[in-house]
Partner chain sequence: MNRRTVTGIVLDEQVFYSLKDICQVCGSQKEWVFELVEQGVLHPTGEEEQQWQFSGSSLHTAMKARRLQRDLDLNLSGVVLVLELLEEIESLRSRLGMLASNNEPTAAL
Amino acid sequence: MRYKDYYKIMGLARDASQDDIKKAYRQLARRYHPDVSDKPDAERLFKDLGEAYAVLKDPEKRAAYDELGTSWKAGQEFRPPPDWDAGFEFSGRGFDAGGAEAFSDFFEGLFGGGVGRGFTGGRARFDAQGQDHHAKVLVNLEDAYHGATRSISLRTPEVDSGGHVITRERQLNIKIPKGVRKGQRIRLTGQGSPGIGNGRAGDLYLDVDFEPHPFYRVDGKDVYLDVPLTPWEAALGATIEVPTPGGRVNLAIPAGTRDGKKFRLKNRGIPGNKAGHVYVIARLTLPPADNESAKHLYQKMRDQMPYNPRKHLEG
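Coordinates for the sequence above, one chain, the form predicted in complex with the partner chain:
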C-alpha cells in the first residue's frame, strides 16, 4: 500500500486545529464535489478529501496517524509497523453506515476496512446495502444511432471468506442503447458493491458523455452540421450531398441562400421515441483570388455587379 499524506490532501499544517480541519474540509468539499466541480478528477479528489477528513477530524484516529511520524512521503510504499495501533481505541472503527465511500488500502490497513475487523465477533447480524458506484462512459455519435457495447473496469471492495476486505477488479461489458444522449445516466441495478449480510447489492450508474466529433455538434437529440457553400451555390441554388450520422443525403439549396441559414432534416437526429433532427447550417466561403483567372473573375464582378453591402452604414 502507498502512504497517504492526509495533511497535504487537505492543504493543512500538521499542527492544524480541529477547527481548521473542519473549515478546510468544508471549503474543499464545495470545490471538489463531483456534482458541482468541473475538474475531470473531482471524484478522486473528493474521495481522498473524505478519507483525509475521516482520519483528521477524529482525535483518536488523528493521533494514531500522527504516530506514524513525518518521514513518510505521499505515495511511498508503506507497511504499518507491527502493533503500531496497540495503544489506541477506535470508537469509530467498523462499518460506517453513513454512506462513506470505500477508502484506500492505506486507510484500511490502518483503521480497518469497516466490515472486516469491526464485525468479526459474530455478535450481531449486520445487513447493509452495498455501495452504489458511479462511472463515466464515453460514446461517440454513431453509437447513439446504432447502439454499442462498452467494456469498463470497476474496482469493487469485497469481503473474502476470512472477513477481510479486498479490492477486486472486474470487467463489465455494457450495452449502450440506441438513442442515448449526452449527459444521460444509465442505471445498472445490482452492479455496484455486493451487499453485506442480507443487504441488497448497490447499483452502478454510468454518466454518458460524447466524444467530440470532427464536424457534428450535438445538442440533446439534435445534431448540427456546418456546410460550406460556394458563392454561386448560395446565389444560384444547387443540390449538394451532405453527410448525416445516419447516412449521406441530398439537400436542395435554394437560390439566394444567406450565410447562417439553417435547414432542418426532420427526424434524422438521434433516434428515439421522438427522434431528434439534423440541422444543416449554410456557411458561405470565399474562393481565393490566387491566380490570374480568379482575379479576373473578381474584377469582372466588381465592374459589372453594382453591390454595396455597407449601404446601411452610410450617413
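Since the one above is the form predicted in complex with the partner chain, can you give the form predicted alone too?
Coming up is the bare chain, nothing alongside it.
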C-alpha cells in the first residue's frame, strides 16, 4: 500500500494543535467539496481530506499515526513495522473498524485490519461506568511456559492545555499467566478510565503477542525450532541436545535424515489443559572447504562416493 501524509494533505505542520486541524478542515472542505469545486479531481481531494481529518482530529489515532515516524514520503510503498502499536493504550472512542473500507488501503491497513486493534474498544455507558481501555503488549515466550510478574510501560495519548497531542506514560505490574497464548487477553480490573460519580472505573484489556525470538517460532500452542545438522549426523544418525523454552532435551536423529525432516517433542509446547508440542526441523549444513585438509576430504568424497543428486533430472 502507499503511504499517505495526512499533514501534507491538510496543509499543516506536524505540531499543529487540534484547533488548527478543525479550522483547516472547515476551510478545505468548502474548497474541495465536489458540489462547489471546479477542480477535475475535487472528489478525490475531498475524500483524501476526509480521511486525513478522521485520523488527525482523534488524539488516539493521531498519536498512533505519528508513531510511524516522519521519514516516509507520500506515495512511497509502505508496510507498518512489526508490532508498531505495542504499548499504546487506547480507549477506542469514536472509531468503528467496520467503516475503514470507506477510506484507502493505507487507512484500513493501520486501523481496520487488526493492526490497531486497540481502537475497537468499549464505549462510555449510560450507567456512568468508566470506559474500558485496550493495549497490545509483547511478552517473553519463556514467561508463557512458567508464568511471571513483569513491569510494563504503556503510553496513553492525551491533549494538553495548548491543544497538542502528547503521550502520558504509566508503569504497571502485570501477572503473565502460565500457558498464555498469542491473541489472548489479560484483564486488569479498574485500570481503564475512572467512572463518573459512584460509577466504577473501566477495565484495561491487554492483547497478548510474543516478542520476536532469535530461534523459536510460535504457531498457536506449538513452537518450531530449526536445528542445524552436520552431514555425518544426518547420514549416520546421532543423539543431539536441543533447546526448548522449557529446558534442553536429547533428540535421537535416525540415520538417513534429510533436510527439512520434522521431529515432534510431544507436550513440550506452550502449557495448558492440552499442551502444545515443540517441532524440531532438521537443517543440513556443510562444513566450509576453507583449508587444504578440508578440500582434500571433499575431493576424496567426490572420488569415492558416486553420488548424483540430479540423476532424476537426466533424460
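Bear in mind that the values here come from a model prediction, so they are computed numbers and not experimental data. Numbering follows the first chain given and starts at 1. Throughout, rigid core stands for the largest set of C-alpha atoms superposing within 1.5 Å between the two forms.
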After fitting the core, residue 248 CA displacement of 2 Å or more between these two forms: no
CA of residue 278, rigid core aligned, shift of 2 Å or more between these two forms: no
